[in-house]
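Just one chain follows, in the form predicted on its own, and it is written as structure tokens.
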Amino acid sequence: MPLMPKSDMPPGALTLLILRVLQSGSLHGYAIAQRIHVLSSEVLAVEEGSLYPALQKMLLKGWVTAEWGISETNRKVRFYRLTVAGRKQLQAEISNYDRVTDAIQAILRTA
């Protein structure tokens, strides 16, 4: 199945996806991208140029914390973890996503 071009990912989806995969525990950047790729049945691909700016934005907003550690391949990497504010933001992002999806579905069913 072909990869979905970045331009086809709905605006704000990357933040939602990162928050969601971090809900299960801390991960380093490459692992976050891989988890999104695998969980999306290899439809979504997150490029470094999008991932790390998004993570930096989340750090500044206090949604995630980061600490240095050693990866499974013995490389020094930053592990990101959700904060309490990040968990609240995840719930807000899910609610907003559901609201928008429902609105689009309503239009598709009736228009």
Contents of the next structure:
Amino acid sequence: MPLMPKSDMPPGALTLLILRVLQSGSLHGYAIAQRIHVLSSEVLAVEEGSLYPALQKMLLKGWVTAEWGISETNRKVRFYRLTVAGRKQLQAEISNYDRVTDAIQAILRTA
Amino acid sequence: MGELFRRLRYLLFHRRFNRELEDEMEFHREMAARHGRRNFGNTLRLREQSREAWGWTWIDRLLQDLRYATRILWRSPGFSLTAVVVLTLGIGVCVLAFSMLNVIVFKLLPVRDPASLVRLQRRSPEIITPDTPYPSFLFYRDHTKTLSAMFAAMGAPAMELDSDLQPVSVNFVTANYFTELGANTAAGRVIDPLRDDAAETPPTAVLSYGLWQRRFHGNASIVGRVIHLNKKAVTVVGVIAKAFPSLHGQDPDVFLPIKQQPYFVEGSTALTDVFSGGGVRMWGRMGPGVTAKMAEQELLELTNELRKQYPKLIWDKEYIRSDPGGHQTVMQPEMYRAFAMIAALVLLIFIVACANLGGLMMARGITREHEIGIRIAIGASRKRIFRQLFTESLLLALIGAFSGLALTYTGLRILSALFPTPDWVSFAPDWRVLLFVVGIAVTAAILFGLAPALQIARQRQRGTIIRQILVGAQIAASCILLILSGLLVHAVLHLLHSDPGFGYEQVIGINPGLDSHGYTPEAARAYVNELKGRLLGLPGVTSVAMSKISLLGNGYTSYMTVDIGGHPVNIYPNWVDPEFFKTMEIPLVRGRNLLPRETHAVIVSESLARKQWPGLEPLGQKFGDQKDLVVGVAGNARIKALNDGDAVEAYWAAQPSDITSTTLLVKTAGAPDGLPPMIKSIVETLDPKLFPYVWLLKSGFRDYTQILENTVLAVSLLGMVAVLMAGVGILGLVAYAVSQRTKEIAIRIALGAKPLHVLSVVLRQFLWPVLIGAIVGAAGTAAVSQLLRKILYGISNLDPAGYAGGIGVLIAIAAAAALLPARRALRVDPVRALHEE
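Switch from the form predicted on its own to the form predicted in complex with the partner chain and print that structure.
Next comes the full complex, and the chain you just saw is listed first.
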């Protein structure tokens, strides 16, 4: 399985992706990683070493909250859910991301 | 705000958060394993990284370091104890100095709104006086607009309470004195403007808490009772609270309304006559938006107004100095030098302590080389090792600082028992002291711990030259401390055992206080002649003399500047009658005695004559600008300044105008102890309104020497601290040097070198640094003692015994301290030493 080296994911992109996959509902940590992996057609793999620090940072910033629930395997596990601040952050990050990619695209097309 | 709140919540519940994170990762790992993936890294590390997001990991690391440091220090109790003792003393001295400064200068007095309080003082470029005439005070009070209120206190001679032997001190205060200060009472009420501000109100008194306890055993029924002060009936209306601060040093025993001053001091014109002797101390309350400078400006204008009314009263360029009054003392420029001196000495001790400990830490680094090496080998970063080592220093410094604080507190308690301290003064450490303690602990840790920690973490040891400079510097600093304290002790001891140059054992002093009772010079002359006759009739009295200055009593100590041959010279003046020299047993070594009421004649002390006219005939020399001529030379008598090596006394014949403020000195053939009550009753029968102050000169002398003895004690303690510091410092450095050369010593011994020879090789490297340090230290002391001489009298210029003694003691300590590690080096087993390498 080809693993995407961490450096290939643009900085800040991980937060954006986590926020995005949480938009449709609350997920636990493993599911977040899985969802990103699957949705990216297995191009992006989130390492645990980046995921959990990122989640802690988002908890600190108040973009997500965590609550305990029961997993599909019937285990007690922590589910992350977007907060109002998180949704705002997601919008901000998406528009910011769009702006940057548009700019890069523009250069790629014309230069 | 939300983020901070979440952060704090994490800190509070970090255990739960960590457990949850752990569970979560455990789940992740299981799930990953189920899907055939196992790239979960180092769990511990991952957990730490995740926790770092909250920003509290430094606390974990710090706690970890502290735990480790405690364990390390616990395991080497000898080192730890030495270090703590050195720091306790080195830091303790600083904390002591700061605590005293805090109480004296920084702490606000426990009065209402201390910030708006100003103390007012009458000054001119030439003259500073604590006292302002009462009528002037009234003028300022009635005309000021910047000050919302003014109040004042007037000192008075001690009074007889009922028929006690021990007189009580009194203060007359304006009726608003207590209300302006917001004073609380322990019983009854305070003097207040509504009831006590008129001469015709019934006489009232407020007792101090101390007197209430001492004399009336804290009995609340004293309120409303009539007591007698100088035989004048007065009703006690209240007792002031224990914590009431006096605004000017010593607390009086009794407060009386100032309007009643003429009732207690019959014949006094102090309240009406601007030229009468006494005066008041003034304070003011600044109105809103007013600064001390603005008040000073306005009072200057008022002073100029006052000059028009009383041209002779107001001096040239007179002004009223206005200082913030909410503190016990305002740092005056004249205090700076003494303060800087003390600060420098204290800092010197602190730096010596840190330097010594630095040496010890270095020495210890060698013995820990092995442990540190292993830690680095298993992957500890140098940064981490450095942090760990510095935490150890910080821990030591904090322990030292807080035990220094405990020592300070104990020391201040002892000091306040030795020297009378007002009840309201609290030495309990406040936030300023605590901040200082922590600050100085961190400073100490940086001073003594930073360099060794860096060196050890880098596993690189210092060069010989630097080490030798360090030894030299330490010796020099210790040398200064040691010789200086030796000089101080010597100076004070010399004073204690030196002959003051006058006989005081059989002399009684009497101050009838004629001037405060409105005596004219003629009336005073008649009174004194009558009294003299009666006293001479008493059994055992051999002579009676007059002296304007109250010798060894509770009078003012003042010097005067006179002009001799165009140079200003400070002298201690007195105005006496011809019997004075016989009564005080001061020999006339040249010339003649003064004649009664003679003008333009002066008798000088031997050392003043020698100082001013070396090798010349002092008789007939001009003295001062009043056309005075020296007619005689008296033996040295350190009457005014027992602590002055040079007795610079000058005596003039008392003039009629001096009689009102005269003191009588009565010399007896035998022991004078039984006479004072008899004398008191004679003085009182002559004029019942007088209440004389009668004292034995020898008890005044004892009071004085008591202070000196306490000073010797304090300075000796300082000297002991210096000795201890020097010993520890040298011990540390020699131990360091020896441990660095263990291998060499082992080889030498293995090759058959004589132990004595090895020892001399090890110690020889310290020979020059010690010698140079001692020389520099001696030179430094000479410089410092020059400065000290300006502040403290009696420190000799060159005291060979003091210097030689100090250096000798230091070298002896150095040798003794060197012996310990050297002996250990000799006992080194060559095989093991070489093997360890």
